[in-house]
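Starting off, we have a lone chain in the form predicted on its own, written out as structure tokens.
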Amino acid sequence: MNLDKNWFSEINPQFGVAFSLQIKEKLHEEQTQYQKISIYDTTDFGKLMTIDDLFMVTDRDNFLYHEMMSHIALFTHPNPRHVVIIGGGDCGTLREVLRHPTVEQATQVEIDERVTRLSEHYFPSLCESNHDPRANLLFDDGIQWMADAPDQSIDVIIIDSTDPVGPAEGLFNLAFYRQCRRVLREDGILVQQTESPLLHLPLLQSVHQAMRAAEFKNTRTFQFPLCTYPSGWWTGTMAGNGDLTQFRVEAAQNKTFATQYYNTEIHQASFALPNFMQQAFS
């Protein structure tokens, strides 16, 4: 991190990369028990939360991330009913799923309560589903609740999470993965964000395998851009034992909500894959 001049860098050495934003002003930080969070006002990207000085979200280009990690699998999935966010404390994630008519519970399931508060006072829009009775806010380890969830109790599980380090670690594992095989009833999916195919793709490997080794029969990344994370390219990986290659068409391209990134032509083009990336998960 760096606020030398008004401007906030995550700088990541291991890469040789670095992004910045020009900030106004620092709103808020704290350390919690389990991570420093920061909240600043930025000149052209409006709030930006950090944690652990690592972007995590902005006004600007956070629903690039929220529609992709929610409406790629809902659509996928023939019936949503039931579904769970393991992480997602901003809440853009569970307010994109509760645009969908046919989930009848969402369930989101947060380490650190205080990333939901500060967003609901800082990030307001993304929070606007918080009080929709189908919603269900609950600060838990993600891990021990999926340990303790019923058997094919679930259609959708979407995980939300932080960089697979601290928390998270144990979120991108295969005993996780087994965890919510057994949850997910036999059409379910289960979806992660994966991080960046430039700099990360050793992990991405390694998640397809962990999935597959958790019999899971497909498994299918599908990538969009995000300029605030690292190197601007992140992806989200399915993982199902129906076809991953379908989706449904027309509930898509008739969808009663907006979405200013998602369409049925994003979706599709979204599993369209170079080269590199298409050999590294043969």
The other form holds:
Protein chains: 2
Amino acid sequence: MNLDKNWFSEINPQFGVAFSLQIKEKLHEEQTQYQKISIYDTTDFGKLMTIDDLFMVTDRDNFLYHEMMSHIALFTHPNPRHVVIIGGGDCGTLREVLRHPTVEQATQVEIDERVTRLSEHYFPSLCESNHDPRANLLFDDGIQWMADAPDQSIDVIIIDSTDPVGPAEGLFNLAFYRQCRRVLREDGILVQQTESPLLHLPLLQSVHQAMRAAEFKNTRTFQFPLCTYPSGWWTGTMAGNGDLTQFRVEAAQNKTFATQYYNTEIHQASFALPNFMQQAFS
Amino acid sequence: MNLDKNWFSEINPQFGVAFSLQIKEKLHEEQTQYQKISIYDTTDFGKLMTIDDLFMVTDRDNFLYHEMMSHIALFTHPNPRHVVIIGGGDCGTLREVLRHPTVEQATQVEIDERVTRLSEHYFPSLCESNHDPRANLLFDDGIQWMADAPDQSIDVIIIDSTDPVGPAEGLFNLAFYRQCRRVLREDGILVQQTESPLLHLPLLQSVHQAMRAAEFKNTRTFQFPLCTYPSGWWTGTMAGNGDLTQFRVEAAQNKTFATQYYNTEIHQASFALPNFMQQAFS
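Would you generate the structure of this protein in the form predicted in complex with another copy of the chain, following the form predicted on its own above?
Time for the whole complex; same chain goes first.
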């Protein structure tokens, strides 16, 4: 058996790995001002969106990413009212954020409106909160948005971006973290998707260093499985000035919404890091 | 870019997924009495062994599997002296088991001697304990070995097998677990690799049911990342009559050997299960 035209492969020659899903058909493809977006129907993972031929989201495993990128930070913050998502155009993170009753406004700043419009069409369940009155969908450059945002106006910043190359490169550096630090309230929390522990350890190290250099007192990385991203193993990294080891356990235990992956044990457990990561961050 | 002859792909059409490693060259291939064994040199994952074109072991990520399949069970058992490994022909689990000073004898029962001979040649570091006087390498059918073993003679049984099809099928059922139960001492522990939570949830459910039916009082599944196995997310399941939630924390903290993944926090954390798994096992 060969990986013929019935398979879509994300190939990462720089790491020597590739992952493939079997597809029934390509449903859509377009070149936007920023990138190539493709939509496939797969045999076992539901719909698939790729950007520049990299896996972005599938029906089957996106719960791992969206739950972990939102609930960890939102249950760590004492009272998250104003949340901004940088990137996140598929709207899955927005939906999870808006499940929190404390949230008064969630602003999504996606650079490419077509990501969201295609998600609305092909991933309607991810977009089911787009018309929530608390949702604020902007199509703009996240770096510029952050530079223009008022001091101490946001409780949680979620950087839900593509890999740190191309449009997302400027979201992984000291200058951007300094802006985030300025825009966050004193007990504010920044959380960022920070790639694979197996493949991107130097990036993870540099993120910790840059977040500390931006005068966040504390940084903490958590890990979770993610089948369709390179190596199947992914991380998020939080930065803040409060104690990031504590979270609102009771609120998380009594949460009013269902999750497939996240729970209080998973929250705690996701911060247990392997020796090789502990050594890299020490 | 295509996945041409410079890539080796494990293709699982029944799950609609494939994973590929970029290779420099194929170093060896042979058909044994039981299976086809191939050895590749990869660009980024060191040496790779496949059996019937399925990933078995790579230099780069085998630590995840071997550490988790041995140290969880051995630090849970109060005093593991006699250990048997069913399968495990690459000898990586044997090496980890023999790092425990309590272990007096570790018997590896691999059906296909060629797996071990090729591992000695191509994965010498995995085999560095093969000449330990406590190591007992047998090349035999694990099911038959267990049927012939005396009652209550073993402390820890590690089922380090291929997928539950072909030669390994008989290692995932009630009849075999009954034999394991008979062969284990009263505080004995069985641990088995139990595939992917995302792809093999029905198998995991049936393993729990069969282990309980074999009169193990307690069963517990732990999870870990494993880049080169389908979905990148893997599990082990323990069965025993003692309290599997406790382990020798102090011994694990003061262990006399290095690990890359395993530590006491990881031990504890690996048993935190996502909601969808908790629901499947309840």
